[in-house]
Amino acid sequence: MTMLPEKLLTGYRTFMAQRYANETMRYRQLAEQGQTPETLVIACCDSRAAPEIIFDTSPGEIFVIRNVANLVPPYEPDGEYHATSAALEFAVQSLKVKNIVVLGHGRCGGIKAALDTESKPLSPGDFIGKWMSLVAPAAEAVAANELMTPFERQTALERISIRYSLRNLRSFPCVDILEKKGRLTLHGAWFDISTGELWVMNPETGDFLRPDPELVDLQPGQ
């Protein structure tokens, strides 16, 4: 019987033979004396992005919080199941990071199913429609411009998202605070699956720029 599928049992060898071997220390640092990130990045689930290879980050560097477009939903303390808000609320009032990240990407699944109006649900649950009804308001508005290509379209409601879900992190009273006591810094960027480049959002005009090669200054980008 096959505990776990072979490639990842595969992967586990090779982590143990080079990186953990390579940062053994770390590790048992991190196990003794516990985590702190300075950063909390809000990623999709989507497997082709992940933040941690996107940033080149060692263990115990960033908090991760990944869901389905990278969506942080408003503030609402209503008793019921709230993972997302769970962890934010983890990394903030614990961890107390400096720094949040959320990152979009390019081709997300989420956000293509926002703008099918015409799909249908994947199961009787519908958990990710209810979930990006999150953006529906802004999904609609995208959808009914017919001036732009469907790829247009794509990427200018993963851009709103990620706009959306910053709106959202200033809903906690324990984000707010923060930021207006300048204890904690609200970041947005998104990522191009294609090219690889990232797009970092003005935190002024809320477009987003692409970093120059040395990461010095923002260089608008078209």
Given for the second form:
4 protein chains.
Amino acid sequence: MTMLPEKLLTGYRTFMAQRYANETMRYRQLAEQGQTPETLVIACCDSRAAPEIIFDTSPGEIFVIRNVANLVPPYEPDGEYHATSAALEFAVQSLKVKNIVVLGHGRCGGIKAALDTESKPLSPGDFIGKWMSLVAPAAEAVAANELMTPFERQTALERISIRYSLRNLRSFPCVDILEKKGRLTLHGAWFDISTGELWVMNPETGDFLRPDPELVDLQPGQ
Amino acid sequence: MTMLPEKLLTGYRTFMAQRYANETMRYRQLAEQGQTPETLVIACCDSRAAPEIIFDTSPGEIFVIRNVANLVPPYEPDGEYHATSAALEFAVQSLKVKNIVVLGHGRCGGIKAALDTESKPLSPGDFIGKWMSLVAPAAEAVAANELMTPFERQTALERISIRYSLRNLRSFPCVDILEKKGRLTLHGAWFDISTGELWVMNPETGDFLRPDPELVDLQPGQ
Amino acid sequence: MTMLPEKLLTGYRTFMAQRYANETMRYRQLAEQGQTPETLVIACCDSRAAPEIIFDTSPGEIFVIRNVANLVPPYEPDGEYHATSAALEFAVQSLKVKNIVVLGHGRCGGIKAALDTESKPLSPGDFIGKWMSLVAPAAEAVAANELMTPFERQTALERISIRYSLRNLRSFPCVDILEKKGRLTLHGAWFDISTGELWVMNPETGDFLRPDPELVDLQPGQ
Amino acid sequence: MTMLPEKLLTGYRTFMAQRYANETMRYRQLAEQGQTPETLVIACCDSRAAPEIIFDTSPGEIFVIRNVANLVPPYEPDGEYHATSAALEFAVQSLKVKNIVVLGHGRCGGIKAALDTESKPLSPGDFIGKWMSLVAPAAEAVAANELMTPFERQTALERISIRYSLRNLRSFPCVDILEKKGRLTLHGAWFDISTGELWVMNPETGDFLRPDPELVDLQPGQ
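Beyond the form predicted on its own, can we have the form predicted together with another copy of the chain?
Below is the entire complex, every chain and molecule, led by the chain shown above.
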């Protein structure tokens, strides 16, 4: 009897034979002592953009929220269920992370759906439509520019939505206060699936730049 | 100037030099042709339990939702923002995944908080308290059982909450219909951070068992 | 007596000692037999983006128009002086070039001026304002999107104006006819001064992509 | 798929491997800080006479206008599109160049066309005929002198048209004023494609002379 997709079971056996075998002590210590990740990464669910792969992290390094299009809703203490806000609160207040990285990526299906003004809801509940409405004003502004190609519009909205999520992060009092005290730093980054390139946001200008592997400073590009 | 935590930048360079270098064509094809993951994994944000590591997946294989304690809320088409329901809808309706795996793990901070009836809210909004209230009745029942050790109570609630999430998944009409048609399979699994063991849920009994690496059948445990 | 800026005279002596010394026969043949360039490049006057340098061309290879922002005005047979249209006509009708490349570049001062809606004319004649009004509708559309950063807006307009120039090229009957006969090919490219990267336009989608030095095919980026 | 002429792509790769590799920091600084060229060169589109090659310039040194026969039209603030006047205004008023060099050359196709009184227009719009009519009175006078050989007539008109462009430059108020204040210097030069020689115009007599590489003074010739 196989109770998991066979491919996942095979992968799990590789994990045990390699990664876990190599890092047994680290896993045991992490289990005993609990996690103390320094960084929260808010990433997309996309199967091609896992932050643990892109940042080649070890277990215990990054606490990871993944939702469609790596969005952060604005602070709304309304007593509803908020998966992202709850995880954010846990990371900042309980784990006391020092960094938050909003990690977007190219060819994002959620962003594409937000730009497709003629799409029909996937369900009567239209969860995805409602979720992507978090960036609706930006999506409308970008979609209206017919001089840009569809690909250019998509990249533009992907990057705008990262800046938008960073702004919403600051609407949470705990984030705002800790950032002003210098105990929490916010970052934006955008991953290009095709080229593997990571474009990092300049916090002052909002532009996305590629880190230079040689010089460790950042050069603008588009 | 460094705009990302140095550790992540270093990790990214390793990714480019190793993983991306080895899988360039795969990344390019995934970028060109779009993602077609066969499996949705609903996992915890915990820094020690990344599904891509545990299942040793390649890019493009699994679509991943990560929230605190890998919870699925019940179907509530109320027009609010629902990060998890939106991502679920996108995976099932748009990407048409064939499998959904709810992946829990040991020593889960969210589950621990749910069992700690004397804890105070982390914030006036109390996002994490509200979020974990999704398993409140089970948490109360387990917490009341003083014959189990705290560790046993935590493991018990971790597994109950996986079964609870699987039940909520079936409250979504699209999941229910496709599962009944045999086009979608639901799975539960629980990862032991300390031993690296993956315990897989028997769909008939709800028990969690260890797949035997030699025999490929499943042995009950814990 | 020095009748040229000293730096240019020094550079000229280097040209004579090196390039001309190495290519004397080529220069003599080009003088005797006349030029037969296969490609017309329409580039910007910018001191940082000379096409002969970027394409490492030999003498005789490319016929080059340079005006501010590498613009092509629409076909207007009105009897006025048209520097760009005249040079285009000469390249296509008399030299019978096989390719036309519109070469834009990042951080273009002309495009920046077009986006700066509050700038005052440099002169009563306002030649530069009138010239950049060739892309005024696009500039207004892009300038209106305040969600993009100034740098992003500039890159967007730089690329839109390349597509715009290609469209205007096709308004010239001689270009349109020869392209349809397959005897003339139109190309767009954008040079990143900072990184040295050349982004080439996909003629079908209008997107700008980086040519891959290894594979000689083109991968989308940005 | 190749979206640029293969020869240009090959040349671009050489540029990246050699010139850009050697001057990376210069390109980055020029991108960051903007261009500050000291000299505007007005040159011909001819594929054999690129000013960056002839003057062996580095990126950022010269701002370059290229039109057929390196002509400057007279100052005409008539609200029409003027590629050359716009670029001139940008160089003088915005970049505040200190020198303007009108660079002509031998065997110029535009000048040859101006002398060929029996040629038919290349198109109904006759852009090139209209453009070259800027030197029509001189062309007629030279063409009438049957005592000179065709080659002598062509060289004569090439040099006359350089002096003519310098006169038109001075019809622009901004050029005239700055030259009189000593903040802008005008130069003429003529490049012999066959011998590689640069002939520089004596500003007082209008004669074209060869700078002596040894003695750094100028010897009359031709």
